[in-house]
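Presented below, as structure tokens, is a lone chain in the form predicted on its own.
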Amino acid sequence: MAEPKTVKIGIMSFAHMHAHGYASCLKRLPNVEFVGIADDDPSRAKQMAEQYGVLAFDTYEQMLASDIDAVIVTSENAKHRRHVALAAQSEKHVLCEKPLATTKQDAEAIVEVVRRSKIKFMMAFPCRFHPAFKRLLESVTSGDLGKVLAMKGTNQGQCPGGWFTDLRLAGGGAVIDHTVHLVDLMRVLTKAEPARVYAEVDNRLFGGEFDDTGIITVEFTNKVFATIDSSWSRPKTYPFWGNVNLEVIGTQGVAKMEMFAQKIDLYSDKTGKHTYEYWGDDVNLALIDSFARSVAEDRAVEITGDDGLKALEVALAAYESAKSREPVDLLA
């Protein structure tokens, strides 16, 4: 039996904090070789390359001209379109951090570039791979809950600061950062598309032009309705960065998922803090393993650019609704 192909992967930009989690996974996965890093900030590329024991490339073009098979794009949201296009021109497969882009125009352009190219493109929605979500999905698809009527999701986290609060680079604040995860999970659960969005969005906690609080109502094409709290509402003193929780209400029952409940509460006299020490399943590892296997085995990815576009549309509609104070029809 032939040995599985080793997939050579590089990282484009360490601007997003998730790059660290992905880099760690690349070092742990068999049949994956973490080759190197390129960044708009050469000093950051060098620092991260030394930290992870890989090459620091001077430019993205230099890395893409090497013999790598694929890249992970973890740049600022507004730069995704340019970086995906560069990778596609070099025929390198792409795993792209969420959200797909900051505008619908850029997101559609990414989807079109991928369609015209020979590359595999996968969205980084790791929550799909968590066993808690898989069990929730099983409860829904098996009919244990009866007919699904409604859903309630929360992705409440700490404000990351930095470029995440720069509207030019991030495209928004908490809503564009957190809404997309839950919309993606809800699309999988309902096997339906978001049809109508209403939202209340504001900055109530930190001050500034960016949004830190958002409550979104989504009606799906199968008449299921959902609410999403996608706020940066966890203070710096909170024991953990936040949560991804989801409740599904059906005619025969209710199921609740707490994605990061696999934790130990640590009260430390040494630090004077209470923290959650997470010991559970690593969704990033599962995400990258799936992507690498798609490349190695030449099979379709599990999460597409279209999935990224559909999730982004809801976040953008939420901003539009909050501004107009009216619902936004996505199917109009």
Contents of the next structure:
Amino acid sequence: MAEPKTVKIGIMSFAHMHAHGYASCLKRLPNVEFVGIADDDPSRAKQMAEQYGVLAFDTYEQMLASDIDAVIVTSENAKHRRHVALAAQSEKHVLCEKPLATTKQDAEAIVEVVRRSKIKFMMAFPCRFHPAFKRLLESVTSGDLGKVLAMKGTNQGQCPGGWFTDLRLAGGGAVIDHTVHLVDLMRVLTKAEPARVYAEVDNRLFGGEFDDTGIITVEFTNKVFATIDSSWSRPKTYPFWGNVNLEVIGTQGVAKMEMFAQKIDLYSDKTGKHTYEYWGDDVNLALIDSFARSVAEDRAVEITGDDGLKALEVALAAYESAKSREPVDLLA
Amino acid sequence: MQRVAVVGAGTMGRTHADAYARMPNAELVAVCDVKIDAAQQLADKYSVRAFADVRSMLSEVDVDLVDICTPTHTHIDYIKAAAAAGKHICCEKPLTRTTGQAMEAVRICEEAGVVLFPAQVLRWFPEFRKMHDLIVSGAVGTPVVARTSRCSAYPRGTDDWFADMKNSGGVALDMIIHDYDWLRWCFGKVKRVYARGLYESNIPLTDYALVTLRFDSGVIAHVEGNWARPGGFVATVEVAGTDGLLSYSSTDAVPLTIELKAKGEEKVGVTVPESPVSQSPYYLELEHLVNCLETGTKPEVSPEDGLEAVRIGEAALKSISTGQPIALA
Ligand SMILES: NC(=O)c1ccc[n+]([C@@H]2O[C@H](COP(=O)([O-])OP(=O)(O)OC[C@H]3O[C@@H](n4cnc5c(N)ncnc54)[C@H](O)[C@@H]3O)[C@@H](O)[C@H]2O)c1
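Next up, the form predicted in complex with the partner chain, please; the one we just looked at was the form predicted on its own.
Okay, now the whole complex, with that chain kicking things off.
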């Protein structure tokens, strides 16, 4: 068998901290070459390039004019549209950080730009690649749990601060940041689309302009109902950044997934902290590997822009419902 | 000394009877159950009289307190009978099956001048009392978002009465009313209820509900009720506030686990986790009531507390049915 082609990848912006996780995966994957970094902030590009031993480009245009095959877009949510359009113009494939965008209009524009181009576009929903989720999906698909009736998810975390709490750049607070992962997992599990959303949302943890608390109820087209807790409710003293938990209630049983339960408890007098040291699979590695293979082997991506749009719609509907105090119909 | 008659000789009736029998200032004097055999069996254990009919019991035996442990939809009839006879009342949760009945119960007991004690026992579970005390003392700062979860297999009462959702109210009324009351105790008045659940889905011996409560104080609470869990009972709580997070799981609070090797024919041994406490919460709850009756003080749980918990449960059922959020006046 022929060696798969090496895929040359650049990173557009280190605004999102996930860029670090992706960068280290790019260094580790054999079928990938991490070429360089461009950033709105050229000094950040330089600093990161030094840290990872790659090229720093002065502008996105320069990086996109180089011989890279693809980019990872990890800019602020509101900039995804512009950055994806730039990459598409230069015919570079894109792996895009979640949420897809901050508005439905931008999200649809991204999907459209991709449709009109020849590039591959993949949403970064790495949770799909966790072995615990894969096993859960297997168990649901094989019918072990019977008919799925309901689901309960949490993606609670610490408040990331920075631009994540700037409505113009993030499009919202905790709800837009944390709802989309679970909506995506739930869509995969139920093989149905979100039809109705109700939410209670508030900002009383930090009292900022941004929302920090959200309990979202989603009903799917197949009548399965679910809730998602997307709150930034883990305090600074919490031993870990947060969680991705999902329970499935079926006619023949229940299943509970705690994605980051594979951990060591560390109590350190050096840091004065108790921390969870995660030792399970690095889901980013599988995510980027999947993206790189799609590019190298010219295969369809595993997670599409439409998947990103569907997840975003639920977060946006949650804001609308919280304001109107009414459920919002997505299919209307 | 409080003379007590227990009505309903099932799981809860036995638990309450046992508590009174051990209490120095209470005396179990009679047991009543439509199934006279059930009444007789429990009565024999404590050498007291058994009745199938509450009115004959109340006319033949001198009673101070009537303790109602019958299926939920029958509570209101016994509350009326006891109040009419001028007896104080302890009533298992839910106080009644409907809000209308609960309002009537509160009114007639007030008119009759008798104590009506809704047995919201969670307030005497040491872990729930501890969490309440921590929260009101400001341990997590201003509370903002709470989650509770109460999971078990489907309960199997006498003649499977829980399976008739109309009578039991299903998991969203019967089971998580415990949490509604505890959350009210911690966070005050609820203003809005939204719920999704299987109440009307007619899946035999399966019920599940996810309820979102919004409080006047701004707190948002997520309440899960699960009657579809094969693995046994689990309760969890977490409350996040401006200065911290508290979390509890019954699966972690296990100071003792006994594992026994397989015996004889069995292929696998048994593992039994235990969380023993020196006094049962049911004993503490009823002891509190009896002490209040002895001293003429007001019990910590008021008739209105019982009513409000039922109101939340009924709103949850209505929300499940209509798909709309329900505002509470
Ligand atoms: N606080 C708790 O933890 C807790 C736990 C379980 C049940 N409960 C509540 O306690 C009540 C009883 O539940 P249970 O689990 O003991 O049920 P159960 O089925 O074990 O017992 C009910 C008893 O009432 C009798 N009964 C039925 N209809 C009657 C009637 N019309 N008049 C007189 N007796 C009648 C039955 O014969 C049976 O003996 C319910 O309201 C339930 O919701 C509370």
